[in-house]
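First comes one chain, alone, set out as structure tokens in the form predicted alone.
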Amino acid sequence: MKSSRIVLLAAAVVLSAPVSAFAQSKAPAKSQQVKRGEYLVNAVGCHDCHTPMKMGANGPEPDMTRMLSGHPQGMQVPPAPASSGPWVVHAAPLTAWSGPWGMSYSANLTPDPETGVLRDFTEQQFIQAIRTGKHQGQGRPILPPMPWPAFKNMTDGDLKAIFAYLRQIPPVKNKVPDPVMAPH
């Protein structure tokens, strides 16, 4: 009886041990595509539109208490000036946008589950939506100054990496006004 007890924990410790060593391998393979995203997020320069700016010692800088949380919800932007010529308007904190296409918002990129854009999206929403420079890959387009003609090129690989990035920051509860597309 005591022999069998002894065979079955070494049974259990055997059996146990590829589980615990494959669930380690995952985590540093996350832990790296995580790391990946935030290394892109930082180097192509989301934050410049996404995250408002406030004013620092030497001038605008991020607000990262507000990482990546779009248009301030309670700022109201007035109506644009008239466009002319290749002109483009930007109103401070850089988050609101006025040009031929209309009215644009910097969209709230964090995992907020009531106002975070990319609550929603799957993975594959997500890199729809930067190859065709439409909602979730199909609605309305994604407008200026929204880079999404460079950021297509980019390899399913680093677009996977931001997506998990952006998933796993911490969620800022900012309602962005809805874009008012120009009449045409």
The other form holds:
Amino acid sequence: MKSSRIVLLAAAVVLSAPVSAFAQSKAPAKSQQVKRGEYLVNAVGCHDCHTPMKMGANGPEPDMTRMLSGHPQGMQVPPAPASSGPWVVHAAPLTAWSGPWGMSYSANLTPDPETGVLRDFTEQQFIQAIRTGKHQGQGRPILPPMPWPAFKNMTDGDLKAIFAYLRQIPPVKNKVPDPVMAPH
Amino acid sequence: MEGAAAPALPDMREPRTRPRALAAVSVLAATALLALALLGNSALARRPAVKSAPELLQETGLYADFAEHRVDPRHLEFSPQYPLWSDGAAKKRWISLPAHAAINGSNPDAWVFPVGTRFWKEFSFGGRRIETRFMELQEDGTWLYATYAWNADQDEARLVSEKGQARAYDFGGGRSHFIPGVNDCKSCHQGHPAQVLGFSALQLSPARDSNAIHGEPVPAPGVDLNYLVDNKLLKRLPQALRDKPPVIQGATPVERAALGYLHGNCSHCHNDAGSLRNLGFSLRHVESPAAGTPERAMATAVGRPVKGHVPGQAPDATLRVEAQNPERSVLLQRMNSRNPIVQMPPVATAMTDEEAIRLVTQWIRDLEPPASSAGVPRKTAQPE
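Just the form predicted alone so far, so send over the form predicted together with the partner chain.
Time for the whole complex; same chain goes first.
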């Protein structure tokens, strides 16, 4: 009886060890994905367009209080200067761009439930959007200068990590203006 | 230790048997290796073949005589009852099933096609072929998508770049036909598990909608559900669909035609089974086992708020479809736009479909106001 208890106890230890190891590894795995997403967002230049710039002590720098919230809704941009030749112009905070396609504003990537552009995206739709250059992977075209033709070469794992990171950054309520399409 | 040593003794005491044992082991090993090699070879042979699209249309097998534009008579021409609007293009469509193979129709909302099934759709403007689209189901279960652009002399149709081809046909006014790229094809065809859009139970129903807009006569040999079943090209179709062919459940002929149009033009993305299902917005007719179930468009469009705002959307337009108010119905606003950010469908059309806009406008105008029912406006069904 005693020995069978020992055997049962040993079996319980053996059986529970992987479970507890799994339970311990699950939370850090999620965090690792988010960290990977943060690393990629910082490395591939998402802030360049999606975080407004401000003038700091050492010159222009991203305004991290509005991290990844897109073109500021309060910033009215006058019509872009008439384009000559192959020029594409952008407004000072790097969040508004004008070119042959019209005028585009960088999107609010934060998880704000009212104004965040990704609020209705599933992970699959985010991956498809980057792969195809279409809103939610099936809808309207994503406008220049969003470099999806480069980002589409990322792995599914990288894109999932970016999406996971963007879902948990601080939400910023910022209604980005509608794009203006160039007349046909 | 003793116990451990004992089993080794027989080997030590039977040296003459050892070569035989070794030989046997060697033979076994060789056999196993041979078997593995054969397995490997057969596995290689069975590896699903994924082809790339041929450079020329005639290499897809559509024609018996390309110079004469004579289609292989073994292919079946067909015509869906609710065709997709393609800027007014005249279209012809064919299906080719592999010999002795049949479509599995057990799920009437998502037929399963045999490997090797091919579809072609030819687009003409002004009496000239402009493009032919091609799909083929490959051994790995994925569909190959390709588009071919015809030259001015109509004697060559060459594979279009993955990005598509702009200005394939000039409509005037700065608008032109765009031949879709592979991503464009996939954005519609992969929006529902079926992937095949115009060849389905509803689209080939013998009970065709005489009020469907852009309807075309059924070409010979008259491909519909009955033809397919009778010729053993469609198997396991539920008997209920033979007894009572699929019909859009419209309260009026106008509603039936309007919902049919939305099914044929919008439901490849807006459905309950594809990647946009999280929108809760389905314009797809489904063969529900519960008779009399309202069409999904009625349940998910009429009186339902839009999720977002699109450029140019009227501030007071907040519903997908607002009964009796076509002007405030976002669905109609987006159908009526060809601003690339706003327009619906978002791809493969540069011209608005005026006939469809008139039809859908009339349908919305005729809807009963929502106050008369618990959410979904309905009229008394009228015999057609």
